[in-house]
Amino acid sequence: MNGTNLLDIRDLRVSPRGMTETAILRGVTFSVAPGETLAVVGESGCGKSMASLAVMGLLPPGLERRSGDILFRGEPLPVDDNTAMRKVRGRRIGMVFQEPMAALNPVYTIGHQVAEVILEHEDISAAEARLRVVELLREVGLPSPDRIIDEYPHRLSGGQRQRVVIAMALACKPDLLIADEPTTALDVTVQAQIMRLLKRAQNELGIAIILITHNLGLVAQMADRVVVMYAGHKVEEASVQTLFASPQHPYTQGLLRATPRPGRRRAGGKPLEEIPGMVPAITDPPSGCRFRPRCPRATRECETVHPAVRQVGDTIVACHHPGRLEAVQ
């Protein structure tokens, strides 16, 4: 293990209980260093959010970690012990969940819910916690925090609710923040405000960020390194500069070709390329490489042998034939 890593996930496998042959996550390995932003990208259903829930010890009912290690500062996280994980969640690892309205309880005020995180981990009075909450709401850019503290979630806009969830995640100054699709359903202006807020918090607190997203524009702006996932597997990992300049896996190349970029025009005015086919069902994956049915360079070897993860230049990639397609323009 790299002793400088804050979080290490090694060979993580998550499966439905009683279904040993079916894996939602299979052999997922990645790490994040202090102060670093790691982006985890891929289509819906690829396992991005499931990996984050495994780290938090919040796997949905019916799923279990079958194997693999999750280490925090070199020590195993007690992800199978909910009582022990309550001391970690919010205090050492914060999480911004994908849908802020679902993350907030509609029957409690904003102040009650943010203060609950502080009172859980710190020995202070309710009055002191309330003052902290007002300051937190002000720091995340909410107007009139002394009024919003007594509001209920339904009284706030989507962007305001997202700021509240970020305030909750940052309340105890965690070492690691997991941001799961933090800009989903927000307009472009609010998206930019939320990402600036996260970046400012990172600079001021020195926290590491795992950014889970399908928005490659955000990845280019925010990330230091990128992990690309497909059908429960990690298929590529590289620095953000290397990944955008020289993607090795055909899936990564397909994602980049399907992403609109300012100033880039398709020849003849043609629409952006799409990746043909569909993500395979977890319960019925194809033999060999899981991307094979959609891959433009699949061979007979790809039909029978699942590709091992290996180093190709500055990139870690799981592909029998990496880097053969022309660079993405």
Partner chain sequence: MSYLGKRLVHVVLTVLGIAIINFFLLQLAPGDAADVLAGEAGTADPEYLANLRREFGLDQPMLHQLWAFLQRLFMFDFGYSYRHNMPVSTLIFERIPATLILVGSSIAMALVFGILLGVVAARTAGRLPDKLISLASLLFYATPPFWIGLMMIVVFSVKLGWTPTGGMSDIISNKTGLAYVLDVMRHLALPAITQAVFYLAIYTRLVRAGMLEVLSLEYIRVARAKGISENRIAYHHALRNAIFPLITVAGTNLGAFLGGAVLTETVFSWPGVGRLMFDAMFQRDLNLLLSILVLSSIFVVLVNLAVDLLYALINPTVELR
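Having seen the form predicted alone, I'd like the form predicted in complex with its partner chain now, please.
Next up is only this chain, free of partner chains and other molecules.
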């Protein structure tokens, strides 16, 4: 299946430099097929953003990839070679970040910043680039693009700025778009517009999207497949239908129960459940299964043996006691 995948991440391990014991990512494996949307979900600090930054070769200073391969179209990505990665970033892989208010340089115009990525990767004149930028701004749904192109970022709203960031990410028609919580900082109505924009761009350009989020509502609308991460591990992977219909990992089940869903009101109008406890500190992970201290199903085995990833039905899951939600209740 490698031949057909756009992106393969195999057993990726990321640690703080010089600290062999602690790890941010503890052997994460997943792949993205061309044109599909893969959602990566999990609580804050589970490592989902780090996985995407590792793909871009943009891990924050002090973190390093300890082992594992990242293949793009079957070829290893030179993630440790900044010069080589520059040809991938913005051209083959675009990225949209969480904070549109902070994502644009305040001293340059919108047009300058979008044109910059085109001029960096393509051999065209500034005048041609400007025409392309106007077209891009129109495509991402900004009003009067030939005027807004000369505006500075502080004149734009958060939603407009996120559209500009998306225009930058799509400017060179990449194969893959990594969207790291693209709507978390936006109003709900704007969220829906932005997600529709991403979906439309995906259909028109045939790009694959990695959607990093903790919003399961978005996942249900957008994703083809879902990877659930917890404390630097992939704990479950399944198609979006399978995951929502029969989540196997108790963490996934907890996430789903903690999500409000209209139309499926819980009996007796009970308040939403939360997952007890907190994500463990990376410096002091629990023994055995990382989720054990918060898991209702934990046994002696979970304390000593870290669960290996295995196939259960259509789902890949890392749990000693996988099973349907109803089985526990």
